[in-house]
Structures are given as C-alpha cells and as structure tokens.
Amino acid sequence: MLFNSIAFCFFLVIVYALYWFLFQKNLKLQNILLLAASYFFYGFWDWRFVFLLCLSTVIDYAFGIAVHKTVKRKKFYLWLSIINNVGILAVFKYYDFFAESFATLLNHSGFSASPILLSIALPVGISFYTFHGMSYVFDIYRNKIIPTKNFIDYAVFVCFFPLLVAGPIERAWHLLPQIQQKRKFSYRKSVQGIQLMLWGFFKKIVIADSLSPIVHRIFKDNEHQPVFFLIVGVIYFSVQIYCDFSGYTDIARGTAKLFGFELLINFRFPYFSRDIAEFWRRWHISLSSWFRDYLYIPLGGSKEGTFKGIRNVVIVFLISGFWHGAHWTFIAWGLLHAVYFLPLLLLKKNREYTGPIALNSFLPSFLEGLKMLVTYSLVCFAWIFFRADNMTEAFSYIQGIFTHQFYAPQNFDPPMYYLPFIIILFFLVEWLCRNHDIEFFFLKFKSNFSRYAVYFFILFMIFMFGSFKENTFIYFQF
C-alpha cells in the first residue's frame, strides 16, 4: 500500500479511528490494532511475505531473550541472529547476484556455466525490518537494553506500518519505550503529524514524480544527450531521491505522530553539507549511524590504527552499498564514497563540521558555499552510478560528459521549465530551516490565517503541479 494512494487514505483514517476512540483507554488493544494494520499493510502488497515477516520477527525474538538469559552462549545466539537475518537476505535479495556473477567468472576464464537462479520477488521492506530485529539482539548483547517478554510490544516495534517498508531503521531503546508506555491523544502532535505529512505528499508528488520522467528519459538517451542536459540529469536525480526518499520518511514521521509516536529523524538537509563526512551525517542517519554503531566501531573505528582504520571505512562503504541492492553500481557508489571519506579521515577531519552552517548569517560565507558546492558535485557524481542500470550504462553517462556538445535544443514536457521554480522554492524554505526541522518553517507562522494560506498553497501545489499515478518510491526496492 502506497503513502501516496487512495487505499492508504481509507486505510489511515479507518485505523486512526479505532485507536483513539474505539481503544483509547486500552493500551494493550492499541498495539494490537498497530500489528494487525500493520501486517494488513504490509500483506497489500503480497501476502505470501507477511509469512517472511513474522518468521523473522518470532525468530528475533527468541534470540533475544536467549541471548538475555545465557552467559556463556550469549555470542553464540547473537551470531544466530546474525546467520538468520543476512541468510533472509542473502536468498531473497542476493542469491541470484552471487550467481550470475559467479558463472560469468566462470566463463571469462574459459568454463561453460549456466547460474541456477531462484528468481523469487524481492520482499518489499525488507533491509528495513531485517535490520530493525539486528539492532534489537545486538543491544540485548550489548546490555544497552533489556527484551521484551511482550511479543505484540517487539513485534510492533518491527512491523509497525510507518516505517516498515523504508524506514526509518529505528533503534529498540527509543521505539520499545513509546509502544510499552500509555499514549494519549495531543491535538499538537497530530497538527504537527498532518504538517509533516503535507510537506511530504509536496515532496514526493510535487518534486519527485514529476522530476522521475525527465531523469528517466535523460539517463535511458544519454548517447544523444548534449552535455548541458546530462549534468541537469543528474542534479535533477539528486533532488528527486532526495525528495523521495526524505518525502516518505516526511510521511512516515508524520503518519506515527497521529498515533503518539516519534521516529528517529533520518534526514537533516544534506545538500548544504560542507564536505562528505557532514554529508554522511545528514543523508540517511539511521542507516549511516547503524553501520557506525553496529559494524564500524566493533570493527575498531579508526582507534587501532591507520591500517585498520582505512579498511574499517571501505568495509561500511561497501557494504552500505551492497545493502542498497545486488548490482555493481550500488557497490561503485558505496566505494567512491569511500574514496570521498578516506582523506578526512586521515586528515582527522571527519568531524570538522558538526555544527550549524551559517549559524549567525542567512548567506554562507564564500568558503562554506565553495564546501557546499563541492561536496555536492562529489554526491551528483557518485548518483550517476547509483541512477545508472549498470556499469555500462554509468561509464556511457560519465563519458558524455566530458565528450557531447555542451547543448542542444530537446523537446520536453512542460514541467522540465517550470520545476526548475518550484524547485529552487523548495530549497529555500529548506535553507530556513536547516538549523531545525521542517517543523520550524511551520511554527514561523503565529497567526491562523499565515498558517492556514500556507496550508492552501502547499495544496494549491500539489493539486496543480503533482503526478497523481501512485508512483512507488525509490527505497522500497531496497
């Protein structure tokens, strides 16, 4: 079931419903009605995987309390849990990869093979839910938290439908809490989820889905794309992915505040990052703090050593990555980005920026906006191999580049000359807020009238310039 469809809208109001005015005073019937319309959620798309998600969400589970409970055979379960939950991935979503890639080894070193493929779906969501049930041993082994001996209270902090098919990747001591603690209802947090709902709907209707054509049709022609019209290619796929993936996480957040809960922020503008360690700080936190608190620091971070420290970083890289999906370009862009880390680290500049830009000033200085101007060139280049379909297809863009005329004239859509407005709107209120959250752009607003016209425009925008084909978002093929 898609944010951005009609179904959804049924679907939020009907549960919304039944959990503040049908069980309001029962906590226990609340997350029941959170499991069952989550796996209703999840089970629109296919029902066959709703199976998938709860083997893996009891399996977890188990391990959990096992892993509580031992002392001497504590690693042992964590390594199960482990073994369980990339094995899930492993057949689901990178069997076939291994396979083809094997056989083509093969064959370029003078073998015949032909692969075995299982060619099964890939479940939707399911690098999230995985991750959310590690992260969930891991601080049991950790002693960061305790389990939990209600099943539908882990469960739902597994399945629960906001985030469950994109996140973001929330952590057990900040979800457990708010689903095992009597919620009532705020009429603020529910303006404010509404709010964060409506800038999302701008985002991935408005922005996205009408910059999904054009980048579609740039990349698919880029043989016979002038140079002037690739590097727009790209910087428009920056800014849909962008939109489109912070524009579900918008909803998302939006979706949980309407039932008392609050999720992890996952996006903190990264666009106006100063170099690629601030960028990686910004840009999907809850994965990049996963791999940091889950994989980087037990690998020893960058505190045993040059050596160890350089290969701590292209292994998160790498696996960032693979984890985005089993082709060679997510592996291509996992390791550029490496390449972009690697001199801060050495430098010892990776925490350079971590405070505000800007902070006392609406413009950046000239040295900051070289920064932004830079690390953002670095982030378009890197999405050529991220966008492309293959290697093939990335060299092919990058080369046209260097290589095409730099311009001639194309027939476009009317949106490919008045997205280029909207766009620039956008990141102006953006730059407003970027020492805050969206949030903030809406609390400018004191009076009802400013705020209710801000509402109508936000609406008039989307009604007038959206794509209204319940386009699937970009992360759920992850």
Given for the second form:
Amino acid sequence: MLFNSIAFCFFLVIVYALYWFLFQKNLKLQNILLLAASYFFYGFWDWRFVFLLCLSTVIDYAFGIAVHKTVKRKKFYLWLSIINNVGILAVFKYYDFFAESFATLLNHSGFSASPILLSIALPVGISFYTFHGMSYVFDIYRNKIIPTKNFIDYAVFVCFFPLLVAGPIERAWHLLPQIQQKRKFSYRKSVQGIQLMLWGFFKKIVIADSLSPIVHRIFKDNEHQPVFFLIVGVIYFSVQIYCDFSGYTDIARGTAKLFGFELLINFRFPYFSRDIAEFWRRWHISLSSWFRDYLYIPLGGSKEGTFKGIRNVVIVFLISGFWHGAHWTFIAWGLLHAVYFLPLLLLKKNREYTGPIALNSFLPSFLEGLKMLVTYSLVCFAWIFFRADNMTEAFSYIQGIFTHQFYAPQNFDPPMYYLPFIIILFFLVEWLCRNHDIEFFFLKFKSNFSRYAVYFFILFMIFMFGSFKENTFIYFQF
Amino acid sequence: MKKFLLRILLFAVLLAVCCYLYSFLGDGYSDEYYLRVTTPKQSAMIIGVSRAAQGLQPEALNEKLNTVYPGTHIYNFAFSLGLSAYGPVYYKAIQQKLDESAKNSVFILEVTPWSIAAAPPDPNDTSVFEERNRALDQLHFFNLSPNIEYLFKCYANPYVNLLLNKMNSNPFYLLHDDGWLEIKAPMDSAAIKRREEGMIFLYKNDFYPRYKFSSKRLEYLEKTIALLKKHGDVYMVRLPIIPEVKKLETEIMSQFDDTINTVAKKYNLAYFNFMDSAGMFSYVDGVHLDKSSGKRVSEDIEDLVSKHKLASQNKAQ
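Given the form predicted on its own above, what does the protein look like in the form predicted together with the partner chain?
Whole complex next, starting from this chain.
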C-alpha cells in the first residue's frame, strides 16, 4: 500500500479509530492491532511475501533469545542470525545478479554458460526489515538490550507499518520501549504528526513526482540532450530522490506520531553539508549509522591503522551501494563516495563539521557556501551512477556533459519551467530550519490564523501542482 | 482528541469544497477528452478513434442531416486509439453516453484497421487490451458536470493546468462543446512535414510490428452496430490518410475493406470509404485531417448520408 493512495487514507482512518477509540485502554490489543494492520499494509502489495516477513521475524526472535540465554555459543547464534538475514537478501535480492555476472564472466573467459535465474519479484522493504532483525540480535549480543519476552512486541518492532517498506531503520533500544509502554493521546504530538505528513506529501507529490518524468526523459534521451539539460537533469534528480525519500520518511514519522511513537530522524538537510562526511551524517542517517555501528566499528573503524581504516571505509561504502540494489551502478556510486570520503579520513578531517550551519547569520559565509556547492556537485556527480540504468548510460551521460553543445531549445511540459520556483521555495524553508527539524518552521507561525494559512497554502500547492498518479517511492525497490 | 479530530474534519470539508468549486474550471482546454464526459446523454453520435475525433465536425454535419433526421445534434464521442478502439471498454462507454430514448437517430462509426486490431500477447484477450485501466475503463460517470470522477482518476496533468490552459493565448487544441477536437498546430509546410515523419515513424516502428487483427474487436464493432441500430441508422466511414500510412494499413490487413463491406451487408448499412480521394485533402500530421479538410469531409459525409437516407426512403415508398 502506498502512502500516496486513497487506500492508505481509508486504512489510516480505520486503524486510527480502532487504536484510539476501541483499544485505547488495552496496550496488548493496541499492539495486536498494529501488528495485524502492518501485515495487512504489507500484504496489500503482495500477500505471499507476508509469509517471508513472518518467517524472518520468528527466526530473529528465536535467535535473540538464544543469544541471550547462552554464554558459550553467543557468537555462533549471532552468526546464524546474520547468515539467515543475509541469506534471505542473497536469494531474493542478489541471486540473479550474481548468477548473471558469473555467467558473463564465464562467457568472457571462453566458456559457454547460461545462468539459471530465479526471476522472483523483489519483496518490498526486504532490506529494511532484515536490517531491523539483525540489529536486534546484534544489540542483544552486545548486551545493549535484553530480548523481549513478548513476541507481539518484537513483531511490531520489525514490521510497524509506517517504517516497514522504506525505513527509517529503527533500533530496538529506541522503538521497543515505546511499543512496550502505554501510549497516551497527545494533541501536540498529533499536530506535529499531521504537519510532518503534510510536508512529506508536499515533497513527494508536488516535487518528486513532478520531477520524475522530466528526469526520466533526460536520462533516457541523454545522447541527444545539450549540456544545459544534462546538468538540469542531474540537479533535478538530486532533488527528486531527496524529496521522494525524505518525503516518505516525513510521512512515516508523522504517521507514527499519530499513534504515539517517535521514529528516528533520517535526514537533516543533507544538501547543506560542507563536506562528504557531513553529508553522510545528514543523509539516510538510520542506514549510515547502522553501517557504522554494525559493520564499520566491528571491522575496527579507523583505529587500527591507516590501511585498515581505508579498507573499512571502502567496504562500508561498497556494501552501502550494494544494499541499494544488485547493479554495478550502485556499486560504482558507493565506491565513488568512498573515494570522496577517504581524503577526509586520511587528513583526519572527517569530523570537522558536526555543528550547526550558519548559526548566527541568515546566509552562510563565502567559504561555507563554496564548500556546500562543491559537496553538492560531488554528490550530484555520483547520483548520475545511481540514476542510470546501467554503466553505459552513466558514462554516456557524463560524456555528454563534456562533449555536447551547451544549449539547444527542447520541448518540455510546463512543470519543467515552474518547478524551479517551487524548489527554491522549498529549499528556502529547509534553510530556515537547517539547525532544527521541519516542525521548527510551523512553530514560527504563532497565531492560529497564520498557521492555518500555511497549512492551507501547502495543501493548495499539493492540490494544484501535485501529481496524483500514485507513483511508487524510489526506495521501495531497495 | 475531540478538538484535534474536529479541526481535521473541518479542514477536510473546507478543502473538499474548494476542490469542488475549482473543478468548475474544467473546459475544452483542460485536456483532449474531459469535456466529452461532462455533457448529457446523446441521441446521435460519431464513434471512432482520434481520426474521427479531429476530422469529423458535428457543426458541419448537422446542417443537412437535419433535413433527413429532423432535430439531430450529432455529438463527437470519438477519443483515441489507446482509449476507444472497438472493444468492451468503449462499448460500455457508448452505452453510458447513449440516450436510451433516442429513436430514428443517426450514428457515424469511423473504422480503421487499427481499431479492429490489438497488440499481443493475445489480440483476442480483452483483459489485456490497451484501453484497460485507462480513462474510459476507470470511469463510472460519463455525463457528469463537473466530472469529479474523471478529474480525480483520469486527469493526467497537475490541476494547475485547468487554470493555465485556460489562460494560454496559444493553445494546441480546443475540445468543442459538440465533442470535436480542434487542433491548432502550426500549419506551415515544414511543421507538417516534421509531424508527418513522426507519425510515419510511429506507425512503422510501433503500431505496425505490434498490432494484429482481432476477431474480438470485430465482434465488438458488430455489437456496437447492433446496439446503435436499435436507436437509428448507422453508417460506417473510413477517413482518408497519406499513402505511406495507407500502405502499412494494407499490409497489416489487406482484406480490411472486404471485412467492413461484409459487416455493412450483414447489418444492411452503408460504408463510405474516403481512401481513394485521400490526395484531395490536407492533414495535420498525415493521418488526422486538418480543419478545412475535416469540414469538407464532414460535408461530404453529410451529403452521402442524406442521399442514402432519401434513397432508402424512396425505396421504402
């Protein structure tokens, strides 16, 4: 089920009403309702994969208990859990890629091979819920948490519907206590939830979905596009993917707030980053911190010498790229970010920007602005690989930027021309909130009248400029 | 909680009212189809794909038709190949648009090889026809003004276009109140040539390799004829096109005219084929008649229909 669908509106109203009116006094029933709703939400897309989700949940729950109960075989059960989750990913997400790549390699080596492909549809959200499960067992292994005795609570943690298909990737220490605690209706929290949802829908429906066909056309037809539109294409994609994914996160966080939950923040205005290290502290935070905690640090981080530090960074970015999908383009994207990141690590400047941006002034300093621009350009360059269907398309696009004529008029639909104004307005709002959350923007409007005027303006923008085709979210494919 | 829900509800109601009021902006500039699903049920109709939608002008047809079919206001209910090829979807739409009380009326059915052909996997599997899950298939209301259902489910553009298109001083098209789609494209020879090349490319590389004759579509053409015959006279028309596309049509369905003649005989109706006089007309893009040629063809059809009607009346007397 998509957030931007009529089905979700009805679903949300029904679950919300049952949750607060019928089951308000019984935490157990509230959690059972959330679990049933989550399975329904997931099964609405393809009910067959609900079984896979259930299986993964049961296995990780059992491994969590096993890791906690044993003293001698802790590592063994942890590895079993990792093998189980990675195994699920390997079969459903990566098998065909490896089979095809291996066959290609054999063919290039003079052998004749045709791969046996599974051709299974990728289960939505598989990379998210397997990571939930793994972090849970890992945290038990590290004695950071103790396993919950209530299976329902654990199952809600794994598949709570707002975050089930595209995150944020939650941690048990953060979400489980909220599931186990009695929730009370909070007017303030509910209003914040609606505000977040509104802002998320604006990002998704008005900006991301309107940019999508333009970006698609430019990338598909890149061989005939002048430099100007190739650059516009990649800038538009950078905005599209940000608005699509952070829009999803905002709607997820907003929905969770309506049910009394706080989810992890996933984005902190990443395009205002002053270097790549800061970008990764602001972009898809729940994934980058997951890799930091469960991969980078266990590998030794940067504390075991320069060579190991470099190796660990490359591994993390490589796997991060591969996590997005079984394509060479994602691997190239991950490696490119590793290349961007390594100089900062070697010069020990990777933690230079952990503080606020332009704290006491409206505009950044010239140097700060320049660093933002350079960082944004590097990120955009890497996005070419991320967006391209294959490496040939990516290289053709890059080649086009350096070899095509600079400008030639093209016939685009009206959104191409009015979207820049909306995007500028959007980034202006983001800039105002750069050291806070988006809720800060709404708090700026003190009187009821002005706040309602803002709500109405956002709704007006969604209605007038939105694309209501129920487009899927980009991160669903991961 | 009451306060929260009440405010949300109020906001939702206010928004719904605003959306409803805004939908009144929908008109012939909104898109190429909207207006056709906002008009009341019709007693006389032009049926077909985009060639009929753009080429047949009810205003030109009505004048003489009124002498043989008194009180007739023929309505152009043709859409496009992707929406209104003969099949269950278009049949349902025609049923919904047709005024069941109509008697002694007139219906003009435009036929082309493409409108009785379909793309694989199976050209006879109606569940995978191209028009499935598109506008006419999604709609339940075809005679509603403003048609909220269409705007909500089928309008492909951002709603700001309802306003922008209205304000556009140089629109590309205008859908008239009688259902005729007037194309206002530049008509200099270079522009026409460019569009012709594009259209030939489309037919050659997209339609021609994919489309195959569909007996199911032919069956629905006959069903449509049978339905409309209960309410008046039905005429079939094949509109002219440039030779390059005609050649492809002959290749894909060499027996097309014979097939249509057989249907015409079976249902005792006239078939007017303009293909032989194709050179006498001019086109927007090689397959759609331009404004003046459309008017001429419409007048020719009007003459042929009148003559045919008078002849059959005389025969009856």
